[in-house]
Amino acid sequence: MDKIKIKVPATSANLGSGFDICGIALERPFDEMEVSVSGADTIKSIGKYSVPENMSENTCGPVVSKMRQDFGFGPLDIMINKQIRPGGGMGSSAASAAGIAYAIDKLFDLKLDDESIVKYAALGEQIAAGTPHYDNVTPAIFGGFTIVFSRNPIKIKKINAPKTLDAIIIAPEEGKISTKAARSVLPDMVSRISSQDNLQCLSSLICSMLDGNVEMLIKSMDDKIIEPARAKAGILKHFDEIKRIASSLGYGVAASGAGPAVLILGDRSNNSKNDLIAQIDQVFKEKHEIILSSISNSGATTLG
């Protein structure tokens, strides 16, 4: 095989009080990438968004840096078609790292178990976060709901989402920020009690997905710590009372990610969709887009 064709899902990191440790993929929107064997290292950035074209600034350049000095290949000629919104906290940079890491082990047939993969993503996340981190390189290779409970050395869950689940994407246009940036406004020390709060609502969080029971799923969704420190710095707008209208209505609501971007999970028979999304226009006024989308239990797949 000299080329290979890929898809590879956006993702929502955190759902809450899993900051770090949880994600979940998103069936939309997401990314196409062809890698070919080349004479020459480079990328080609296509879609509705560019990305970095150098291979230093691209979340995949470390990636495949590190995976060519362990496995000796060749030049690589990477073409992304950029579709899921750099900066806006549903795993863009994420999506590159770890649709690289998961072609160049198709495409040379290495056969890594899935830490490997994962653990080769997470070098691109460098690029974006100034660490390497797992929360979205995970579920966008795997799919469904992943859990990191180990970092060294890394061990992963997958629990596939209810299939009932739906997710809506608040996606502001404005107001995009990096990773780093939105982890640097977040407090050192917290209190016992907001810490056993968000103990109580992440154990619920991973059984709700282990039972497919959506209802405990949306009550789950609660955070003391990051969401708070982060809508006071202006990072997640409105989001006191997106989580008040989303509540009165039936669904769940949690940061996606850094943010500016959040997430809206909900059992597909709740008739209120419709409403919620009236209610939502009215109050973020800001220009946005809404995504509606479905769980990706697949993840990161071949094409053709």
Given for the second form:
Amino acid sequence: MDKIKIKVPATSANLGSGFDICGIALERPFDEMEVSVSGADTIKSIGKYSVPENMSENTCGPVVSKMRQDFGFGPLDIMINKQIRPGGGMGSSAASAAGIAYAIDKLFDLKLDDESIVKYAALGEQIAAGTPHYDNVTPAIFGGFTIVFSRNPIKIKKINAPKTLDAIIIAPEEGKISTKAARSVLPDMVSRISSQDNLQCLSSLICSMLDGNVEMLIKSMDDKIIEPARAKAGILKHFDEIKRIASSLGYGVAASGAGPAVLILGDRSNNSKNDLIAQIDQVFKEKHEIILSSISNSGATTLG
Ligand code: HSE
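For comparison with the form predicted on its own, would you give the structure of this protein in the form predicted together with L-homoserine (HSE)?
Shown next: the complete complex, the earlier chain at its head.
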């Protein structure tokens, strides 16, 4: 094989209390990437959004460089059709990093285990976040709801999301923020009561995914540590108001990754969706897009 075309989904990390641990893959939006064996390393950015075309600034760069060092392949042409808004909180940088790790594994038939693909992909996150984190790249590669339960060595678990789970994303069109900047506002120390509250939410979040219980999942989406700090720093707009509206209509809310996007989850049978969107549009005066998506339980896939 000397060429591969793939599709990589947007992801939403944290889901409230699962900071740097949990993530979920969305059916849409998604990026497409074409990677081919070539005479020189190139990156071409096409699509709705543009990304850096040099290896040192693109999140593909560190992944290619480390995988090449370990497996010794030659130059690559990388074409990125970017449909996931960069800096929006929907795993745009992770999609490129996860996509290139997945594509190289397939292109050179490396047959890497799941943890190794995640480890390589996370190197790309270093450019965006200043530190490798795994909660976007893991669902981008494997789909579903994922848990990173050990960082060193990396250990991950994937759970298929309930089939009736639907996502509504509020994606602000302004206020792009780097993950690094959004991490700089986080506290180093937290109170015992906040950490206990978050552990309760995280336990019930994971149990609800294992049981496929959407009602319990919605009630588990809360965070006393990360989201309040980011809301206070102005990264998450109208967050408390959106939570109040969504919870009154039977939906759960979390900051989507580092923000500014907001993830709302609910059951497909909830017929308040239009009411929810109308009320959000009233409150969220800044320019934004509402994205409706189901959950991708497959993650990165080969198109050809
Ligand atoms: N867990 C990361 C954060 C996700 O919240 O900073 C970044 O998308």
